[in-house]
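First comes one chain, alone, set out as structure tokens in the form predicted alone.
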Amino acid sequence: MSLTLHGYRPSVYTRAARLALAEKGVAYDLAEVNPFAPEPAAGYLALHPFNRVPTLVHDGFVLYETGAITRYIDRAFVGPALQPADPRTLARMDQIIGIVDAYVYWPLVRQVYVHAVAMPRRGQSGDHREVQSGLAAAAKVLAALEALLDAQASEPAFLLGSALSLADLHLVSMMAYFVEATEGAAMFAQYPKLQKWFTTLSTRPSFVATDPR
């Protein structure tokens, strides 16, 4: 079997499908590819038209789009299920996803974490005026976060109850890393059934094998 990811380690997208192989116990070469070099890596636009990361090459089957991939994944190989069987919980699955890249990604990740972090730490000024944007979108998607946690039944291990999905695995790579942020890991002190999912999955060994440093 001949199973690549290309994608760029400090990605949050390429950290979500290097999670779900992990999980699975699928083994993989990783090519890097950095999508912000000033010209695209050779031969990467005959995979990926727009020039993003990830993308998983099996047996010749070339595939973009991270939720495609981690689908895709838990469907070819063996190992636990990360996706739940019951309509409901699935959608529920499908919802979360959604809202980590329609929410999530931009302020938690590109406002918060690399203003107030990624930059400084290259010896650049971050913008102020981003981070605050960022961490008034966040107040309100954390918010939300936490009231499908709250809508449980029991008190949950995962964003799905008592299993690990896909969900998860999309979200924790952004929590991460907006938690790496004075500012983020403040606000983030404000939602305990969040803290507790964040400190489960930041333990499995997984999430420390992916870990892009």
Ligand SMILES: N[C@@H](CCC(=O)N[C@@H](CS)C(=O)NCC(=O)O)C(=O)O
The other form holds:
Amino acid sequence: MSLTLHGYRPSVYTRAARLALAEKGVAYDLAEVNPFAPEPAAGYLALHPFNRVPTLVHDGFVLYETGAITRYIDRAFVGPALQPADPRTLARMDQIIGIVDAYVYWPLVRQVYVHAVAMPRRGQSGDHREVQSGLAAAAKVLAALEALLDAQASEPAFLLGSALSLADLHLVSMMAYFVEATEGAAMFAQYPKLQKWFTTLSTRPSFVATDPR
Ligand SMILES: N[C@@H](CCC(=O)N[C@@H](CS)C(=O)NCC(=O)O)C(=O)O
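Go ahead and give the structure of the form predicted in complex with this ligand, now that the form predicted alone is out.
Full assembly next; the chain just shown is listed first.
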């Protein structure tokens, strides 16, 4: 069996796929591809025409789009189920993954984290307007995620309740970058259930093992 994840260690989407592989206990090779390099890596466009990461290649089966990859990993390999069987809980998982892709990635990662943390670390000045615009959008999505946790009957350990799911893995690395920004951490402190969830997720062995640094 050959299983290769083409990805970039600092990438939040690559980490979501790596988290799913780690939680299932599946061994794989990581082929490093930097999608932000000036030119696409040699041959990579044949795997991923949009030059994003990650792409999974399993015995010649090529798959890109992280939500498809993590669902495939869960279905194709033995190990703990990362998707609930109940239709409504599964719909909630799909909804959260959709929220993450549509409303979390850009403002929390590409606007707040990149401009307030990553660029200054590289000695570049981030754009303050990007940070402000990202924070405004973040307030709305954090409130929506906290409301989903609030709607659950008991104190939920995970986004869907008592069981870990792909929704947790899709979100956690984005949140980890967001709270590296001082402004992000200050905003996040206003959402106690999300904070508790983040502590649970970010101390799991899979999260520690996939730390990009
Ligand atoms: N819809 C894609 C998004 C993947 C994505 O945007 N990955 C980022 C890294 S976290 C990337 O490759 N960015 C390169 C770029 O924006 O040019 C997925 O779900 O896999």
